[in-house]
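Let's start with one chain on its own, the form predicted on its own, as structure tokens.
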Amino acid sequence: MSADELVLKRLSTQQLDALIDAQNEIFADYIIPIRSSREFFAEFMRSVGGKLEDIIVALSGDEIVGYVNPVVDGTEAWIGGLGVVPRMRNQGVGARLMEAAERYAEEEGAEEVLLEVIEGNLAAEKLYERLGYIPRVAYLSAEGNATQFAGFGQPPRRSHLENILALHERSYAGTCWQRRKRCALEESARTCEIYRNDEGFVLLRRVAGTGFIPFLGVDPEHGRKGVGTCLAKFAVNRLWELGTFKIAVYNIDDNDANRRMLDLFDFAVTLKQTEMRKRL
């Protein structure tokens, strides 16, 4: 079956598990494999803001075989997932259901769509290349080894959610969608500690041996003082009094700024992702 015969309609929820199945085929061979679920899915799409109805799916008779997830947000649209299983790559597939992501962007009032595409594949960049997308800013994963930290001066308290909104707001006001929208930040508030000072805030998370850090934000006013350095050393030295071995940090700025931090924690970059915008 070629692409221009395939049946793209939105998701409904007894397709939910074939989604999810769909995806363990698109994404066994991706640059990051991933492993999906229900809980895993119900996961992203609660810290993206996203609906399950909005899911756009590609149709081979009853089998799904491609799938996009567009979220609008006002006058901003973004691309949280787009794939095609194996045997019908290559065949446009994929721009169809982008086609049909910004038509639905564009009817819900979105006047440009965002979306991330990791360096090194080349297949989706050339596809959103041709479709019209622009490089905007680039951004770094980084991983290191949990240690012991001091020189992080009064430590910051333990906080709330809404206490460190209006922080957050300012301090991810010019970042990625996933870091600056609220819902993302409302679903690692679930399972983080959140500390905060009266010039940034930092949220920390322990799975298993692993320890992360999703958020750590600095007031602009108080930008390139030490402020971020101060905060990533107590957080740091907490996940190491937490019993972390690795500590892993995502969707970072690429900045000289930043790269001296990971620098100064020996941590290593693992991924860098472009963020690419398009007007409709």
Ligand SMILES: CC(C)(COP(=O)(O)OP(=O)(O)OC[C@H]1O[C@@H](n2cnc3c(N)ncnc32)[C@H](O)[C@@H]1OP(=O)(O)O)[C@@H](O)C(=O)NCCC(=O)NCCS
Given for the second form:
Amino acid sequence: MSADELVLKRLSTQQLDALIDAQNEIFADYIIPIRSSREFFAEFMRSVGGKLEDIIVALSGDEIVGYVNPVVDGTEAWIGGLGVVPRMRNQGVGARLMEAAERYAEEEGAEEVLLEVIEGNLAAEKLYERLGYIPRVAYLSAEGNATQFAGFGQPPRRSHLENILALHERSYAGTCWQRRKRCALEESARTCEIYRNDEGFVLLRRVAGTGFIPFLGVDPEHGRKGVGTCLAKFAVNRLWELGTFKIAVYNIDDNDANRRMLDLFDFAVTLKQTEMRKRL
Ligand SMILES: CC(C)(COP(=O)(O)OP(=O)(O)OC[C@H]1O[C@@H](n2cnc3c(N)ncnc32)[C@H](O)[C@@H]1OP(=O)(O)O)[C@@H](O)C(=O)NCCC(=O)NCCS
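Next up, the form predicted together with this ligand. The previous block was the form predicted on its own.
And the full complex, kicking off with our chain again.
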């Protein structure tokens, strides 16, 4: 079947397993290996505020050969995933899916669409540029070792989701969808230890031998006073206490302060993503 004959439709709930299979085929040769599953995808959807019924699939007969996952929140929309199975690539399917997602977003009231692309994903970069997406800022992922620290000042206190919502809103206001939306914080709060002091907060989690610090925020009013460094030392030390070896951080704004912080902790950048946006 040629690309023009494919039918684009909303995902039905009975197609969820087929979508997961298609994702595993699509992302098998991806820059970072992604292995999807029902649980993985459900957690992802909760964390970004996505709805399964908003996903658009490209069908060849009954078979899913591509999908796009638009998420709308007020006047902004975000593309939570786009993919086409290898044998159907470079025939315009990706562009058709993106155009359908933009139409849907516009109907829902969005005025702008955002997305992120991993640096070096040339096909996706080319497609988005051709559709009129403009690069805006970059986000970094990095990895380092858990280390024992002493002398990080007064340790932050164990806290709860309700007590960090305002701090999160202030400290993450200008950053990426996957960190600034409240649903992202709520999802992480289900599985993470939460700590805060008067000026900032940090979330951390151990999964097998690996530690994650999904959130570390400082109220902008208290920026540049070493609060972030103290919270980071606390988190790295806590993950060391929990018995992790490696620590991963994702989606950090690529700016001088964060680069200095990564250097200080000897964290190496593993991935850079560019946020692109288009006004509808
Ligand atoms: C990105 C992806 C969705 C594109 O789907 P597609 O159906 O091939 O998209 P289209 O055919 O509409 O457009 C692809 C464009 O990439 C270009 N392209 C393909 N491979 C390329 C490469 N290695 N270098 C540069 N450009 C490339 C094609 O020439 C085409 O551009 P053109 O029409 O201007 O010539 C598909 O490659 C894919 O599923 N990749 C794996 C998952 C992924 O990366 N998703 C996006 C995450 S941000």
